[in-house]
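One chain comes next, on its own, written out as structure tokens in the form predicted on its own.
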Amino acid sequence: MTGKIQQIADAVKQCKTVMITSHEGPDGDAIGASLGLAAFLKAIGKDVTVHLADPVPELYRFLPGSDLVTPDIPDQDFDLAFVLDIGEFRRTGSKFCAFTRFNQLINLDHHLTCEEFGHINLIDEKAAATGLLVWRIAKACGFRADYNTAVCLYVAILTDTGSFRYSNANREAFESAGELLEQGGLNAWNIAEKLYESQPRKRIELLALALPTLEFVREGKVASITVLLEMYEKTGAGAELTDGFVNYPRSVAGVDVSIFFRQLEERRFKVGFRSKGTVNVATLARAFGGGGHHNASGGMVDGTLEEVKKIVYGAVDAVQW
């Protein structure tokens, strides 16, 4: 890993123009790592563009640089392109998938099942967040975090460790968070207040409709929650406001696996899985064309809600517990 980090740091030092992207439906790590990398690169004099196929969720729009994220790709060449937290290259979206005007592609990820599509692939499933890989590179360049870089990378770590509650919250996560807090002059409470104490009202209204769908199977070891298209229409909420919904069933005593059924189209559902550690849900997700981590993954299933539940519950029943 050290050799690859130095290789990337050398490429960063030599480049002038950089493109950064991450996955569709970006979460806190995708946003935080992308904007943190952009802030670091801008601070050392690079020309940076951040492209995301989907808008920055409302929850993360307080982060510096979020207003500069573009759904378009400029008509220019780039020395470097960074793809962050992606798992599968196709998740960058159609525009970036078709884009080839870069000299070198760097893939940073911590998904166990990540494809190696880059010229350099820095994939470390032991890293708690992709934001930590960005921080390793910044430090290898001799960079001391400014506020903009620090707050973005801190949010990446904070959100992907569940505020340091998940099993991936290792020593590096705590130590790096401390470094970012100190170097960037961050106020931990102010950040937590923005993330957890300033939720849009429509998110809570959407959650209020979703919670009654809570369902338990396999003698209470598996629980699910569902969001349907009609719920978005009723509340005015968008899909980005469902981030974290999958954790509510997992928080119930006795539940080992949580499932989130999120309707995308009339006969298509995104299925998210979370585990407390007993079950490797990345294996489950692969059966549905997806992937992820041991304790967090997702995939797609076609059919009515009843058909999708039957398929997914059947796959869960077939797992060796």
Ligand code: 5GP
Second form
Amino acid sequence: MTGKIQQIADAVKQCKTVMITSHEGPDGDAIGASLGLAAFLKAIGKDVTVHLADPVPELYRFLPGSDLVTPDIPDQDFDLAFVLDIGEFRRTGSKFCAFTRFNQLINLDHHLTCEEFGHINLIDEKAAATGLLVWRIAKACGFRADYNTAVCLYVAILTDTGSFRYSNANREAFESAGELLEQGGLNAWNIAEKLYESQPRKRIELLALALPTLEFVREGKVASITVLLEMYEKTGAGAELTDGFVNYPRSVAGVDVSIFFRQLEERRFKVGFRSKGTVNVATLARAFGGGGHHNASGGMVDGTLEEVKKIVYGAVDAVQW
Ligand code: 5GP
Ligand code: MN
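Let's see the other form, the form predicted together with the named molecule, since the form predicted on its own is already up.
Full assembly next; the chain just shown is listed first.
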């Protein structure tokens, strides 16, 4: 692992132009790791472009550099391209999937199921967030975090560990967060306030429509919540405001696996899974063309809600625990 970090640090030192991308429907780690890497690279004099297929959610727009994220790919060659937190290469989106104008492709990830599509693949499922892999590289370059780098990487760690509550919140996560707080002069409460105490009203209105769909199966060990397209219409909220909804069913006593049915089209659902630990939901998601981590994963299923529930509950039923 250290060999690879050194290899990446050397490539970073030698390069001039860098493209950074992450997954569609970006979350706090995708955004924080991408913008944190961009801030670090800019601070050491590199020419950086951050491309994301989808816009930066409102929640993360306070992060420095978020206004420079582009849905386009500029007409130029890059020395390095970084793909972060991806799980599956296709989740970079159609534009990046077709893009080849880089010398070297570096894949930084912490998903159990990630493919090795890069020239260098730094995949460490023990890393609580992809932002931590970025921090390892920055440190290997002898970098002391400035505010911009620190705040982005801190947000990556904070969001991917569920504010240091999940089982991935290990010593590295706590120590790195401490380093970033100190070096970047961060104020933890100010960041928490932006992330957790400034929700748009629409999110709670959408949650109010979603909570009555709460359903328990398999003697209460499995619970689900559903968001339908009509709920977005009623509230004016978008899909990016559903982040975290899947945690409500999981938080109930006795529930081991939580499922989020999120309607994408009339007959298509994104299915998100959360586990309290016993069940490996990454394996479960793979049956639906997806993947993820032991405790958090996702996939896609076609059909009406009734059909999709039947398929997914059936797959969960087949799991031994
Ligand atoms: P979320 O439910 O927050 O969208 O995703 C939970 C976890 O599962 C994240 O780590 C995410 O990257 C992963 N995940 C969600 N959907 C997919 C998918 O379609 N494919 C893969 N490989 N991972 C996914
Ligand atoms: Mn992540």
